[in-house]
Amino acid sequence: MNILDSPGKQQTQKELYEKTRTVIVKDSSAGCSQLAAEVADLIRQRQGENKNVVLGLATGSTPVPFYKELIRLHQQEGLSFKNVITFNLDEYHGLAPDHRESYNRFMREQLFDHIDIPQENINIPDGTVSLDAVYESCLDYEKRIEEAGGIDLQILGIGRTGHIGFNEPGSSRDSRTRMITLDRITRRDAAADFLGEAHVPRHAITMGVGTILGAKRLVLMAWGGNKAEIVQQAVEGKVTDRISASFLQEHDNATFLVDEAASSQLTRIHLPWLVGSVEWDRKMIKRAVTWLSHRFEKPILRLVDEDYNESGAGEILTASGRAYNVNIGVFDLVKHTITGWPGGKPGTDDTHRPERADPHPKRVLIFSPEPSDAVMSLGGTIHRLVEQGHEVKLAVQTSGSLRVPDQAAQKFAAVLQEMAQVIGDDASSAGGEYASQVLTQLEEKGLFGDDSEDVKRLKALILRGEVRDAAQVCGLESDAVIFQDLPFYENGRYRQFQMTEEDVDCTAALLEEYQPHQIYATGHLADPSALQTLCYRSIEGALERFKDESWVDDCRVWLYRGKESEMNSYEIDMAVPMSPEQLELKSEAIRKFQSISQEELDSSGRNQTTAKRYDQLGMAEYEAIESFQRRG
C-alpha cells in the first residue's frame, strides 16, 4: 500500500472506527523508508516534468529518520533537491537561526546542510522579528506559500496535546501562519532540550490549521507507546479544536503513519473483537474481559451474558457456556498476577506465581535510562527486593548532565568556592581552583551555549549524588550503584543522539560479569529516538550476544514503563502492591532527585491509577501499585 495514495479514508471492516486513513507499519525505520522512497518518486517525476515539488516539513525527534533516510537517497542514489521548495510549519519566537534549539539550526544540521536543496528554496518562519512586525511576517510567509503553488506534501508530527505544528488546544481550523502561546505540556516536554522549563521559550510562529489543511496530501507520523492515547483520539475521536491533529479527518488526503507500539490502542489493535472475529486464547480474553469490566464498572465476577453479548465478545462464551466460568478464569488470571514477592518467594510452589521461587537470592539487574527513571518507576519494587534478601545492582544507564540546569551547578560550584577559601589550605585549593573555573565557564556560555567539559562533569556529579541518596532510602548501598555513562549520551544531545556498537559492549560487559536472573529495564514503547530507547536497544543488542549462554535462560526480563502512559490492566503480567507507608518511602526516594523538576518525577498518581483500576476489577484494595510485563 502506497503511503501517498488517496484510495478514501476506511479501507476494510477492520478500521470501521477510524475517522481518516492510517497505516500501520513494524517501526519507525520501516514508515521512514517507505515515506522517502515514495516522496523520491514524486521529486523525480516533477524533475521529469520540470516542475518543482513544494514539500511542508516537520522538526522534532519524529521525522529525524525520514530524513536521514532522504539524506541517504541523495548520497548513494544521487537523488537531487534542485527542485524542491520547502516550507517548515514553526519556529520559537526569540530565538536566533543559529541558536542551538532553534528550527532553523535543527532542520540544517538534521537535512539542508547534507543535500543539495538551493538555499532559496528553503522557507522557515522568522524567529527574530520584532513583535509589531511579527503580522506581517506571517502573512508574507502565507504569500510565499501561495506563490510557490501550495503545498504539495506536508510532513505531520503530533504533540502529546494533539498539537501539528504549534497548533496547541483552541487553535481553530480556519486558523492561518500566526504567533501562539505555548501549552505548558509542550513546554515541559522541551525542558530536556532548552536544560530547564524555565528556559523554554512561551511562543512560537506557526503555520495555522487552516494553512496545514491547504496542502494536497498530508502525512503524519507518530513513533512510541507515548503517542498511542492521542493518536487514537486523533484518528477515531470527534473533530475538536482541542485536538488540532483531529482535523485531518477532514481532508481528502489525509494519512496517519504510526508503528505498532503508536497503534496499540486504536480500537482494531486495542478491542479488535469489536471489530470482526478474532482468536480466543488466553491473553485476548482477558484484554476483553478486564476492557468490559472497567466499561461497565463491575469487578470481573459480576460480569453476565448480557454484559458480553451487548459489547461484541459474546464469542468468548461459545466454547465455555456462560459468563461464570469466564469470570472465574480471568479473574484467577489478574489475581496471580499480584505479588509482594517480585524476586519470587522461596519454599513455595509459584505455579500460579509471576515469578519463580528458586534460584534465592537472586542476582537482579535494574537499568535507569536516565538516573531517575528507575527509582520514579520502580522505588517500591527495589525496596522490596533489597528487604527479601537479593542482590541488587542499579545501574544507571546514562549521566543525565543533559537534565541538570545551570542554577544547580552554580549553587555547587558557588559552595566548593567557598569551601575553599573558608578552609583555606593546599588540600582544598584544587577545588576552589576547579570550581572558579566552572562558574566562568557557566557565565561564558550563556543559556544556550554547550557545557564545558568541567561543566558536565560537576552536572553528572551532582545526579551521581543524588541517585545514591535516593538508592539509599529504597535500601540500596552506594556500591550497589553502578554507573554506565553510556557513550552515546556523552557524545550528544537531545533529539541527536546515535547510538553506536561502543554502547552495546558497554552492557555486554555488565551483563556478563553479573550474569542476572532478573533484569528490570525500559524503553520498549518510547519514540525510536529517545534515549530510553536507545538505552533498552543496547541491552536488547547484548542480551543478543549471549543468547546462546544457559544464563540467559535462565535470567526473566521484566519490562517497566517510564515515562509512557501507565500499562493497561491485560498487560501487566507482575502487580508489586504498596502500602501508605511504601508509597511515601518511594515519594522520599524521589525527592532526592533535586536538581530535577519534582513535578516531572512525580509517579504517585499513576501508581495509585493502577491500584485502583485492580480494586475496580475485585481485587484487593491498594494504596498503590507498580506494574511489569515479562518480555518475550
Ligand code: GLP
Second form
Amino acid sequence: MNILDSPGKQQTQKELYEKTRTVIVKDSSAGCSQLAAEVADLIRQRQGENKNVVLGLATGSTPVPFYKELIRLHQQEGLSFKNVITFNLDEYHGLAPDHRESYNRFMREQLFDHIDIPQENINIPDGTVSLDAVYESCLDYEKRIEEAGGIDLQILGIGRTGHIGFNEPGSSRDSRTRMITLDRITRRDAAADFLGEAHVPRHAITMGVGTILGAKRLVLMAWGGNKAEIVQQAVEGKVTDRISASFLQEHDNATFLVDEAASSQLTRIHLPWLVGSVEWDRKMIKRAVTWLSHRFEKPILRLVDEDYNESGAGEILTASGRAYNVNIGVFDLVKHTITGWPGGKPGTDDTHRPERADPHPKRVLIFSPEPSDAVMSLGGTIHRLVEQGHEVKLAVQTSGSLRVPDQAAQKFAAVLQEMAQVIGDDASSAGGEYASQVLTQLEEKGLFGDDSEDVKRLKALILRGEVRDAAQVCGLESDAVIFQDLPFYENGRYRQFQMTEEDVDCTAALLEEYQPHQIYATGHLADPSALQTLCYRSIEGALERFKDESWVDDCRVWLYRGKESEMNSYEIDMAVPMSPEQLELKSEAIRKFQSISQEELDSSGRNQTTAKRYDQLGMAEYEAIESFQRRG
Ligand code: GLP
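Form predicted together with the ligand, following the form predicted alone:
Now the full complex is given, and it begins with the chain already shown.
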C-alpha cells in the first residue's frame, strides 16, 4: 500500500471507529522502509521538476529507523537531498546546539551528517534564544516555513501525553510556533536521557498545532505497546486539545503509521467482533466475555443473553448456546490462571494449572533488563518460587549505570575517600586514590559529559549492591544474582542502543550453562529502541540457536510487562496473587533501589489494579496480582 496516497473516504467497517487513516505494519522497520521509499519517490519526482521538497522532521526514538533508511538510500542508492529543505518540530529551550541532548545535535547525528543536504536548507528552532527574543524568533520560524512554500510532508511521533512536537495538553488547534512549558509526564519520560528528571529542561520551543496541520501531508509514526493507549485515543476518541495528536482527525491527508504493538488497543484489533466477523475460538471467547464483564461491571457468571446481544457479542451465543454455558466456560478459564504455585505444584493434577508440576524443583531463570525491572514486576513471584524450593537465578541483563545520578556516585566515592583516610593502611589508600579520581572525573565531566570508565564502574557497583539487597528481600541469596552487563548497554545510550551478536552470545552462554525449565522475560512489547526490547531480542536470538535441543522444548517462557500498557484480563495466562504482607515485602524490596528515582519504581498500583479486575470478573478478591503471559 502506498502510504503517501491520499486517504480518500474511509469506507470499510473495520475502520469505522478510526477517524484518521491508520496503517498497521508488522514492525517499525517495515513501516520505515515503506515511508522512506515514498519520501524518496517524492524527492526524485521534485528533482525531475527542478523543484524543492519541504520536509517537516521529528526527533525522539520513533523516527530513528526512518532516518537510518534515508541514509541507506543516500549511501547505497544514490538518493540526493540537495533539493530538500527541512524544518524540525521543536527544540528544548536553554540547550546549545552541541548539547548532547539538544535536538539540533540529535538531527545532525541521526541524519544530516550522513546525507548531502545543504546546511542552509536545515531549519531547527533555536534553543539558545533569550527570553525577550523568543517571540520574534518564533515568528521568524513561521515566516521561513511560509517562504519555503509550506511543508509538503510532516513526520511526527507521539508523546505519552498525546502530544505532537511539544504541544502539550491544552495546546489549541490554532497554536503557532511558540515557547511552552513541558508537562510532568514528558519530563519524566525524558529523565533517562538527561540523567534524572531534575535536569530535564522545563521549557521548549515547538511548532504549534496549527503550524503542523498546515502541512500538506502528515504521517505520525508510533511503535511499541507503550504507545497503544494514546494511539487509540488519538485515532478513535474525540478531537480534544488534551491530546494534540487527535487534531490529525481534522486534516484531510494524515496517516497514523503504527506497528502491531502500538495498534493493540484499536477497536479492530482489541474488540474485533465489533467491526466484523471473527472466529470464535476459546481465546476470542475469553476476550469478549471478560470485556463484557468489565463493561457492564458484572461478574462473568451474572452476564445474561441480553448483555451479549446488546454489545455486539451475540454471535458467541449463536455458536455456543446460552450465556449461562459460555459464562461457566470462561469463568473456569480465568479461574485456572490463578495460582500460588508459579513453578507448578508438585504431586498434584496439573491439567488445569498454568504450569506443570514436574519436574520439581525447577531451574528458573528470571531476566531483568534493567536492574529493577524484575523485582518491580514479579518480586512476589520470585519470593514464592524460592520458598517453593526452586533453583532461582536472577539474570540482570544490563548494568543500569546510566540511570545512576552523579550524586549517588559522589556520595559513595566521598565515603570511600574518607574511610581511606581514617584507616590509613596501604590497601585503603589505594581505594582512597580511586575514590579521589572518581570525584575529580565527576567534577570535570559536568552534568552532561560522558561518564569515565571509573565512574561507570562505580555506578554499576552501586546498583549491584542495590539489586542484591532487593533480591535478598525476595528470598534470593546474593550468589543467585548474575550480572550479564550486556555490551550494547555499556557502549550505548538511551534511545540509541544498538544490539549486536555479542549480546546474543552472552545470553546464549548463560542459557546453555543453566538450561532452565522456566524463563521469565520482558520487553516483547516495548518500543523497538527500548533497552528492554533489545534485551528480549537477545533471549529470543539465544533460544533460536538452541531450538533443536531437548531442554528448550522442556522450557516454558513466561512474559511479564514493564512500563508498557498493562496486561488485559484476557491476556493473562498465569495470575499469581499476593497478600497484603507479600505486597509490603515487595515494596520493601523495591525501596532498596535507592539510587533510582522512586517515582519510576512504583508498581504496586498496577498489581492492585489487576487484582481489582479479577475481583470484578467474579474471582476471589486479592490484595494484588502479578500477571504473566505464556510465550506462544
Ligand atoms: C518528544 C518529542 C516528540 C516525540 C516524543 C516521543 O516529546 N518532542 O516530537 O514524538 O518525544 O518520543 P519517542 O519517539 O522517543 O517516543
